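First, one chain by itself in structure tokens, the form predicted on its own.
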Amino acid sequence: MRKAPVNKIISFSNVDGPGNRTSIFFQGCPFNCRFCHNPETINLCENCGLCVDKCPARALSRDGDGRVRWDPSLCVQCDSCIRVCPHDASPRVRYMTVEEVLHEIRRAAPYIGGITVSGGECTLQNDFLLELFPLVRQMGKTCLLDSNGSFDFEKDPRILAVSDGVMLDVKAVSPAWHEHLIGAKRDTVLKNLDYLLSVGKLQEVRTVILPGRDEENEVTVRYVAGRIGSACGYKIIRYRPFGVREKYQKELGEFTVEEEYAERYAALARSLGASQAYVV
């Protein structure tokens, strides 16, 4: 019976897509952003029990193979393990089949227009979702994901034959600077944003607006405003340092994008034809 990873279910979020959805983060991210908010959800967990003595709920255990186990009947959510981590991970993850998380999106069903997947990177497990999304749709929901753009979709267009759409990080596009801030090469990522436009899968993209980086900002933004125009949202969003590294939070910034300079680049991506930027 097939399992994927899940980090955490929200059931109702009206922040992942458009109208209320249920929300399913998987564990396990092949980027390593700088400015990546929930870091924990980066890697598996390795096993190495650092987090267990530091867990005031005594939520934490090792089984008889040493492996970490969690009882969330017993946390609090206090993150003390997740802060004590050294390997961007989380001892909280659940590995759960198609039927548990069908479970987990019924009991919110009278209340979402559908679910949004995302991570970590949801395309990691494939897999998992052709036989989650059709289910799902059978259900009347619709199914987004919620991806960086790693996975190349048109090499494998299954995931798309049965998904509603795409919400599309673009990150960077200078070559150097999306190494940089990424950990990897952008071109796998603007190859889909281009591929996603032309088979009308494209839900929305999204940019975050870094402070004091003007230059690199304003060539991505340029760049994404330029390849969309009107075909779907662009959400421009602030940068904020809640949950990034505090080594990154150094370089990047320790204080929250202002919105009037967030919405200088939204602007500016509506004059270059992206009717609908705005600003989160």
The other form holds:
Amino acid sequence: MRKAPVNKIISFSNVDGPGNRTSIFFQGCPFNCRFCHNPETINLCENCGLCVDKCPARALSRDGDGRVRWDPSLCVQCDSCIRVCPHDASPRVRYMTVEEVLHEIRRAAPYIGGITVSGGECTLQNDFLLELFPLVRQMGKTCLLDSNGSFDFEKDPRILAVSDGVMLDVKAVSPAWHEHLIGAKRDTVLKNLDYLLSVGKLQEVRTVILPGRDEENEVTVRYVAGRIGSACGYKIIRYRPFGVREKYQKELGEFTVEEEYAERYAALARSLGASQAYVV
Amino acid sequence: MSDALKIIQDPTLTYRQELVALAHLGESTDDTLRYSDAYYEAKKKGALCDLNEGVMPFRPRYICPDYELLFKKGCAFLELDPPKDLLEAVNVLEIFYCHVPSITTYPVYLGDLDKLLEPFVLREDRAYAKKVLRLFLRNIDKVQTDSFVHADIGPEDTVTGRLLLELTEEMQLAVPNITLRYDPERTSDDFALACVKCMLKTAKPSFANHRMFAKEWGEDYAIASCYNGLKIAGGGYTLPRLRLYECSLDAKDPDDFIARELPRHIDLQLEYMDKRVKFIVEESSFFKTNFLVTEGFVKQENFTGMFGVVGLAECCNHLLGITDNKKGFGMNEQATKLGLRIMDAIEKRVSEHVAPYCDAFDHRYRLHAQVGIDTDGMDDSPGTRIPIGAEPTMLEQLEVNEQFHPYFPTGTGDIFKFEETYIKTPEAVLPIIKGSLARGLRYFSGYLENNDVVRVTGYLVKKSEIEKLRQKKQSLNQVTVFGMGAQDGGHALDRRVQHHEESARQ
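Condition change, the form predicted on its own to the form predicted together with its partner chain:
Let us now look at the entire complex, which starts with that chain.
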């Protein structure tokens, strides 16, 4: 039975696509964004065990094989484990089967328009999603991918064929800044932007506006707005320090970006034709 | 100091509130209506509660006049002709409202305002109609100064309905309470979304499951007071409540409770209701001489008694020895199943009782999940609600509600508090409401976390008005004081917030 590492399932979400949706957050991401607000979803647990003794609720233990085990019934969600983890991982990950994930979706089904898979990076779980999505769509629900664009959708079109759309992050456009901020090249992301637009599967694009990075912000917003026009939504996200690793907070900023500052970029995007640009 | 002196020296009471309090005090000096010793004992223990209805009922608790008849025939007693245009229509209503009695002294049902006024509104220019309706709503807020005053709209989309929503948003008033009668086939998504937006900003309207109510009452039902389902041209005689937690205190275990203590208390409450209903019909003058009756705006046979319950959650948790609410009713299948068993037992026993003067309802009383009062504290949660502070996720809370709401034709409901981002995504709220109503939820209320107008347990208050009372100033709305009590004693405004657990992806 195929299983995927699930960090969290939120039955009702109003921020992960249109309407009310169930969001499934998978563990693991090929990017390492400095502004990542949930860096504990980047890597898989290495079973170093450092977190076990730090758990005040004794929800963590080691099994016979030395693997870290998490007992959700004891967990008090204090986040002590993810704070001490040196690997940007989390012990609170469930390896779930398609049927187990479907069970959660079926419960929420009467109240939702669809599901959104996120992460981490959802496309790392494409084999799992290829099984899950057709079953969800049989229930009359839509399936959206919330992706960082690291996976080349054109190269293997199977996942798009069973999805209703992609919500794509375009975090930076200038090559050097992208590599610095993300730790990876931008080329696949930008290729995906064009490809998804051309096949009508781009649901929305998101860009995080960083404090005081006037030039980098502008380059990115100009590029995206020029590409997408009015074809899809453009979510301008204010950088928030919550959850961001301390060293990167020091570099990028310890305060939330002002609404007016972000609004400038939304207005810029709209002036360039991205009529559905808005700040969150 | 005498009770009367306390009332007239209380700096927080308006003149009208003093008058009501003094009348209540006067009523309490009579002891014509007597009950059994066992009744008084159970009441003293807190297992039965009469909601301070007063010992000498001189009118039914809730009255739902037939306003369509008023518009058709006019009113001889008040010398009102049938209205010919919008101005006359709202004037007729404003006058009539002042003569509709209730337990609160204010009318608890203002009519299906959109349906009533639509023909008049359609004959006017939209801006003019809006101005008239603005003054109408202002009159209601400043004259009918009680949050149990309730107006209904829907199921269909109307110009009047839209105008009322616009004005409700613009005016931010606590009175009147408003309900949308929602029917998936008759209420458009567009109109329902307009209602959601208005609800997020002003805590109203609430959504009533029209199909469920219409099946039980016929199409001519009213949602009155907090969320009471009643028949138009009728109403509710009385509403006492079993405080189920206190009812369970002398029971050895769940079986003993269901076999012995529960039926005993049910019968005592039925005794109270029977005597009270007979008194209202046979002794008081209301059904003999009041113009509402003599002119046919209400008919005695369309009234019933509302059999109220509160504290099901605490009752179940107590009987199962559960001390942590977070592990009890609503989260714990055993406790929730016990709740269903208890409700089945209550429903069966009450439906077996032949009630006096309830002709339109096969001579039966109907169940009501009472919304709680300020003095309940944390002992008895409203109706069958999960205790505040122990609420699970919204999905789980709805799943529990859906199992319990069908028991209560005379009303029940739950309230959901939404975090600020929902104001931008009303389309994320509507499918939740539609889904839950389709699955058996009876009544859905919501509001946004930071509103001034908020829903306390079933009624609306302004947080800014509660602040006035705290500073020993008067609040025009006589319900504000209940809101303050429920906030202090029941933490009623601290309910779980439906929020997005992740901030927008970053």
